[in-house]
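Just one chain is shown here, as structure tokens, and it is the form predicted on its own.
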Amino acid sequence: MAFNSKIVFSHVSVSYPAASQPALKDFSIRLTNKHIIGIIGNSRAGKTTLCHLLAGTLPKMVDGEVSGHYQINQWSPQQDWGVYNHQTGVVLQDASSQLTSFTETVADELAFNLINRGIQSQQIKKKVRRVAQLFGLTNQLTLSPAALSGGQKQRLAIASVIVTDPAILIMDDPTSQMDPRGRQIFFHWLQQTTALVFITSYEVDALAEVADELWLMDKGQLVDHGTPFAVFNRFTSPRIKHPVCWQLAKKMGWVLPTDGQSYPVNYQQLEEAFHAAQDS
């Protein structure tokens, strides 16, 4: 499938009231046609900044001084803001505090922006059905949202945004209270989108087999970017880890034939790289 989005960055610098360092410094790239955006990092790598940014929340909600110009596909946050807010869909690290908090069920809080939206009652209740069944929350559609689990939350809040079916979709480290089974399920979910995605994440493993592009930030810069297999294979930071895949190739010496040196950051690569070594 093609995507046809457009990123662009120029010189995009941030700092926040009081702050001694900016958290984004001279943040540049250009992209076109990409699906699913990982942006990994250690913490204050700037990461849920360039987030605020995306989302077009920082300046307008969130205090910080913004310099630089960026766009995403045809629209720029910084003056487009209400055409482009419609587009997006945005998914916070605290679940809870992304809750409306005062719906009564989960059947509820999944309406609730559809029913803000003026959508008749009967694709409401289509499209409330479709996401439960999507994020496996069908049998918790008649409890209360505060009597979910940390992990349900997450994703109710991930649901509670897709069920509108933004273009452009924002997630800041959106599995980091899911089962194994729950993430599962949201990183199955996300190679099915068709909305250009940002999704930061520790999930490097999860990040390997569905991105299409990576961005490595450190301090509030873009120290590198590119496919998974690219980045990973470049950066050597014992800070961050690299997929489980990868070291396990790098541990017994499996390499791709493509090149006879770099190592395989995803199950198809080491496949791959397993049967290479075999015949050799």
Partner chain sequence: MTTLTWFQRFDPVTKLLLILCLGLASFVIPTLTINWLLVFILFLLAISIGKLSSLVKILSFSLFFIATMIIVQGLVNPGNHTLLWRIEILNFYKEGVNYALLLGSRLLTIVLTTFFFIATTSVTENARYLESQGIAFKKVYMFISVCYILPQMMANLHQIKLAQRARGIGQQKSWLYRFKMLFPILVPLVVKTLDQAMTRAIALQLREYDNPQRQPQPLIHHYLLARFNHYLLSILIIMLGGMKVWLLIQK
The other form holds:
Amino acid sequence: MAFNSKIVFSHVSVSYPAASQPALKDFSIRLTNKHIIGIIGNSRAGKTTLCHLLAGTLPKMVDGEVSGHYQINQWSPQQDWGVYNHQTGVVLQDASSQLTSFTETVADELAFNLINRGIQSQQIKKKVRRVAQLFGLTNQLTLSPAALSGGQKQRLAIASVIVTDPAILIMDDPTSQMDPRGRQIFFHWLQQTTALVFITSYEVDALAEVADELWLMDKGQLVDHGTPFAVFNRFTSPRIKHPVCWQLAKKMGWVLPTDGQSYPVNYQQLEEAFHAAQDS
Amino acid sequence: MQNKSTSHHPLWKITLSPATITLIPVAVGINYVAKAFAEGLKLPVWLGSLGTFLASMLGGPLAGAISGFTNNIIYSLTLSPMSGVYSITSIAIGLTVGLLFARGWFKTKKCILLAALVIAVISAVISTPLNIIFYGGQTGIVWGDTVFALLVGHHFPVWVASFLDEFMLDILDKIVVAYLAAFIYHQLPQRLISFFKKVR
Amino acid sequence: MTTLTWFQRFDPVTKLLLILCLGLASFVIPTLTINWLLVFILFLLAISIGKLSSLVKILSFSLFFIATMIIVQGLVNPGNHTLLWRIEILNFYKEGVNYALLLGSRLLTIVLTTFFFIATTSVTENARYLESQGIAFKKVYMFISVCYILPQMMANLHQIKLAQRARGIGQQKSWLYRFKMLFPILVPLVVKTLDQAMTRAIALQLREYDNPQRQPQPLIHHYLLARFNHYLLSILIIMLGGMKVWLLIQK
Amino acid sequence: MQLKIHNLRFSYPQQQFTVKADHLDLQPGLTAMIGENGAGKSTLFKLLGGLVTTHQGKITVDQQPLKDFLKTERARKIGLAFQDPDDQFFNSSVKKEVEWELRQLKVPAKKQSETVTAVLKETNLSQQAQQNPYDLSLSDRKLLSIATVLAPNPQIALFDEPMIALDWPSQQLVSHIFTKLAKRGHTILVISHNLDWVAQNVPQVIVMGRGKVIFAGKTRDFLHQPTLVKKSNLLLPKVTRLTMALGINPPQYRL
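Show the form predicted together with the partner chain, please, because up to now only the form predicted on its own has appeared in this conversation.
Next comes the full complex, and the chain you just saw is listed first.
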């Protein structure tokens, strides 16, 4: 699939009121045709700030001083917020608080964004059913959202956002409460989307499988970026978790035949390296 | 009129910004839960205006007033039907707290005590006529009403007895709530304060 | 569809106007017997709705309060002349008791009419009705979300209590200790609730809750003569208000 | 200290869901409680912590029924950290938050400041000691809630999903702390979803499913039963899954 996306950040900095350090420092990047961008880094790296910038919620709703210029596809999240917001789906870090809290059933919650857009009720029903199936919530449609577990609430938050088929998805650690099965379902779905995705997560294994671009952040700065393969092989500090594939291959000495020194970061590459090691 | 502390946050501006719209239900919720909690602990105070106090401090006097009003209307339509008439008192409390807070009355311990006194007087002044119209001057709290009965029995005018009945209960409550609210406000992380104070 | 109780056939605004109307009426009617007759009729109607447990709950406080009013007014009302009963050293007077009974009937009228509203109207119903009347969803949201925030906050309260109990807070008799216990419970509760509210405020905007294209949802019930009721009750309320003012001037 | 369960039955009022455990011994050392969302882990967690006492059957700490403990005595012996750290902070600084714990349990004043300094150092929070707890990052708030449990040095410590929301260096730090405490003879129970971490660091597991204990014993013995792992709706450690997919022998589980 070819993705027609354009991402521009030029010298973007963010400072929150009464904070001693800027949350984002001189962030610059220019990319085209990306599909899934994984954002990784330790606590206080600036990941959530970046998500708020991408969603346009900073500085519109969250107080902060923003300098520099940034643009996603043809839009500036800051200047074209209304139009841009119509194209985006955002999952915030605290996903369960993102639910409206006043819908009586999961189905109503899933329909909320569609009702707001004035969509016909027949269509709403269809879309709700489809998205519920996608996220394993079909059996919960008539339950109250309050009755769901943490992981289910997170799935509901995601489902109620993607029900409008947004062109751009911004997700801040969307799987933190999910059990391993839920996570597997989510990342599998993520790979199938046609949206441009920005996702922060501590799940480096999953990101290495699905992302075609990784941004490594530290203390508000972009430390490195590129494919997961490039980033994890360039940046080998123990302060960053590496995918299990990479760790396993490193331990076993399975390098990729293409350059004879890098280790695989996803299963496909692992197989390649494994067979190359077997052959030699 | 110039007032530096309010230049960023116009005192009387009330746009129903999304922040205010979510702040008001929260204030009502805090009122309710704090009240239930105080009852559970069997404390001699209500704490039922803690949320209104915080809404006034965060969102200004009008946000506080709307919170207080909404609080009593919702109460009367869900739990205790008669609390609707005291919505006037709650509006006054919201306005007073917001004004006093903007003038820095919640900064030192002494000032807070004074603020609590002012709020209790205003609250009692407004509640007294309501108590007289609806309850013959009583408040429904046993030890307050005992005082009321004693005073009326000794030929004090009903409105004086009723005012003292209400004020006695109010003063303790408002002192506790004022200190509690000031302490909590002080504990709030910066991100929350700037979010709810931000004017859009 | 299940059959509707008679009260569900009225729209929320009619019900609210009815509360106001009957409340005012009980203030205008000077006769004790008529007032209590009204209370009696309302009470029978309330029983017909069912939900007896919530009726008992809502009435018990009012009845307790009326009892204290009878005691206090019966003993010390300034207008007391005619001795009614004598219990040990306590003298109860007719004027005070009657006054308390009058106030009590007004209280019960308001409480019972409100009960109709509480017992027969769901939050969703109110929300949809308000929205169908052209009120912006933003404002509707403000009212309805209060009702939903409470269970959520109670759940938070429960969890916070557990967490602090794990840290060793206990139950002690002294008032000072109990006052001190307000802080470990209420501070996390307020911060957490505000934090969740902030997220929700942001999310609602992201989810376009104020989009002008939003379609009001269909009403839950079909209401009887909504507009007619509104006019009728409004006129009645104005008339009753006028009568009350007139009565006050007459005095 | 030993935590023992005998014929435990518990259900919340007006709910179908029941937690059942016939026999369960929690020995000194590190134990993980695992299971999918809604398996009853958190409920059992509260029961073991002595916070919910309306159960049938017996829970004992060194033969003494947990129900009979006084509140402070229980809090001194058993520490609990819940999943959401924001359920507990109310002091004006990180330091005071940890101190409060000790004052509550009537630790002598002299020892208090010593302990606080040591615990903050151990959890890497020394630099933030004077900050408002709510101004910390989520990862650091989580660390702080763990620090408040560690401060009174309880013989038994229970943690509900301590690794969630921690960044990688903090995860390693916490994992190291658990192992150290276990070596010193403390009884540590950790709820986790992460079988990768469990397989590498935790010798004992309790597996929950639909309110029941499906398995209790050595981690290794559990992981060697793929059908049981599947039944509990969990995923084998990533390393195992990868090697199996490659068609070679998975690495031996050390624990």
